[in-house]
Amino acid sequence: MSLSPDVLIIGGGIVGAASAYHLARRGADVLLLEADQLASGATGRNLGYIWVHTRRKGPELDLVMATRTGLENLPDELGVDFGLRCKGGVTYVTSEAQAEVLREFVVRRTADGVPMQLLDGDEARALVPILPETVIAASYCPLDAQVDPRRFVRAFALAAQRHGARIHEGTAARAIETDGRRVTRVQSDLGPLTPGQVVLAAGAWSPAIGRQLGLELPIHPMRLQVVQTEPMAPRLEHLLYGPAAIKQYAIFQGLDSFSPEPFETDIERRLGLALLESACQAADGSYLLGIAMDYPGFDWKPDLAGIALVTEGMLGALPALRGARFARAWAGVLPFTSDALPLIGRPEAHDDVIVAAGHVFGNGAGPTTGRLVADLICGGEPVLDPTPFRPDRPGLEHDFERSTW
């Protein structure tokens, strides 16, 4: 095995795997190192949403739409079934104050060119029978899609390997040595490596690695907690968000009709965590319910408060799940930046390093990021203008405690 690959990728989530695929497809000699297992970090610990519904017009929406366009053809391109379902997503509300905000939101989305329908309560229940009578309105976006996130990553990784990439799990990059603007050596569990280019795609762990390069990357960690039920009969084809999730999104916060009070809940105040009210049904029939959000640093374990928030909150929102049996719960550490855009590009101080990290919506943005990384390394017209994602762009905050998506 060559210890001098053209490109060394550090991190085996969706960004690293997609980068490996697009680079190898263009003829680069690629080596990817994942310290644990592929998709063991944020990518493999979420609900699998590819969510167009609330992506803001501009670089955020562009990044996801470049993935969403042609998504139906991606299983054939990669040669792997990763559980893709393109049934759309629904955001429901239960009060008139919430519905006023939702109506303005649908008008804004339509003006942005995002297909969106405003449904009344009966129309929402006809589309999503699991919704209760308390739902009085909903927005429906047909572009929202669902994947099995672990299989999604492995699909890209397997396709990358077919194009010659080498992928090593349980193999860490231990130390990075530099001389001026260039990386001279990477000490790894495989031995010393002398790559031509290094792609830093380690999610929330990227700042710790970046410090070895003299970089202070403004990427912050948040904990997300998810509850999974035992399998049940299929009843839910769409992705769901409820009112408590709405207040998390900048696109709602910027509406004239928005105020946070109608979307706040007693249980969030009581338990001290935010609820990203969400639900979907996996291919095996189990429900994935979420999401408890807080900021304890790199804490991977769910706690009783988080599980209580999700179970009590979602039982109140969707009483049809009252008979569901608990299967398991888990937590993930999700990276975020102060403007909700990832860092993608070359840091000013280095000629042979690309940062590709900080994705708060990685399922949707990761595949396009992989294409953009390949464009930056291999040349040619980039799939998107990389300027809005520059790691050194103005306005990014290094001291930032809470996320807005």
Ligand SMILES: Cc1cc2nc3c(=O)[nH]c(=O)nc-3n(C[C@H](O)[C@H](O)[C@H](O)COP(=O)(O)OP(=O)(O)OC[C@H]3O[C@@H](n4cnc5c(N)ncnc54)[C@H](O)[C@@H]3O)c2cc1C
Second form
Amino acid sequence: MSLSPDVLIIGGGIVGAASAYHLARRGADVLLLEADQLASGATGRNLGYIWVHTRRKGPELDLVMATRTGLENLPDELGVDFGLRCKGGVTYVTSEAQAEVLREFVVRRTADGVPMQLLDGDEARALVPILPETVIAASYCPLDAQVDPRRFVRAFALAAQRHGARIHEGTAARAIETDGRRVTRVQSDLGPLTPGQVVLAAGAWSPAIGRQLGLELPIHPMRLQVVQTEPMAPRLEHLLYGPAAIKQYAIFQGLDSFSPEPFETDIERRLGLALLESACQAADGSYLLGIAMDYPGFDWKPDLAGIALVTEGMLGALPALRGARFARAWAGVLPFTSDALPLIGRPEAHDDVIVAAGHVFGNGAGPTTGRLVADLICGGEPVLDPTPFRPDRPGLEHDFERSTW
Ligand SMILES: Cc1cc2nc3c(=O)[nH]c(=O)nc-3n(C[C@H](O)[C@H](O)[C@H](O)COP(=O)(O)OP(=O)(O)OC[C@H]3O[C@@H](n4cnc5c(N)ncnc54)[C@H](O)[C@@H]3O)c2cc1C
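For comparison with the form predicted alone, produce the structure of the form predicted together with this ligand.
All chains and molecules follow, beginning with the one already shown.
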């Protein structure tokens, strides 16, 4: 086995797996190392939303739309079912002050070319029967889609292997040795490697690995906690967001009608975490409820306050879930940047390193990031302009502790 692959990819989340697929199908000899299991990081812990309607016009929306455009054909292209459901997303509100913001949002999004509908309470309940009488309006975006994120990663990885990529789980990259602008060796659990290029796709771990290359990557950790029920009826086909989620988003914060107060809740104040009010039903019938958000650092464990916030907050929002049985809870670390765009590209100081990390909305952005990584390495017309994603772009903040997306 060659220990000198054309490309060594560090990290087997959605970004690493999609990069492996696009590089391998273009003929590169690819070796991907995943320290744990594929999708054991943020990707495998996420809700599976491919959320189009909250992405700002410009590079953010372009990145997700490039994925969304080919999404319905992707199971055939990869040859693997990854639980894709394209039923759309619904953001509901329960007060007139919130509804005013939602109305402006729908008008602005429509002007951006994102297909959106404004629904009144009855229309919202007709579409999503578990919504309670307290819901007075909702937005609906038919482009929002859902995947099973673990199967999503495996699908890219299997397709990459069919194109010749080698993927090793339980195999970490340990140390990167450099000589000026070149990587001379990567010490790994497979032994010493001498790759032609290195793709750093290690999500929230990337800053620690980047330091070995002399890079200070401005990627910060945020803890997100999720609660899962046991499988149950009724069937929820759409992806849901509630009012408490709205205040997290830059696109809402930028509206003339927005102020945070109508979206803040007592329970968030009491428990000291923010609620990304969200619910969807996974393919097995279980509900995924979320999300408690805070900033304890690189912390992958859920806590009682987070579980209490999600269970109490979501039972208040969706009383139809009363009686749902608790199955499990988990936390994940979301890597974020100060402008909510990932870092994709070659750092100035290195000729043979590509950074592909810092993704806030990795399900939508990850597959196109993989394409862009392959374009940057193999050449040709890139899928989209890489300039806005450069790891050393101006304005990125290194001491940035709180995220909006
Ligand atoms: C709870 C939660 C909910 C979320 N919900 C959504 C959502 O609904 N929709 C959405 O789009 N995004 C969501 N996100 C964000 C999304 O999960 C991330 O944007 C995405 O997973 C980032 O993918 P990644 O491949 O960069 O990182 P990861 O999935 O974290 O993968 C990085 C991998 O690198 C590996 N690694 C680390 N160090 C090494 C090493 N030295 N050698 C080898 N391997 C190494 C890790 O084991 C890990 O598997 C959510 C995040 C969380 C935490």
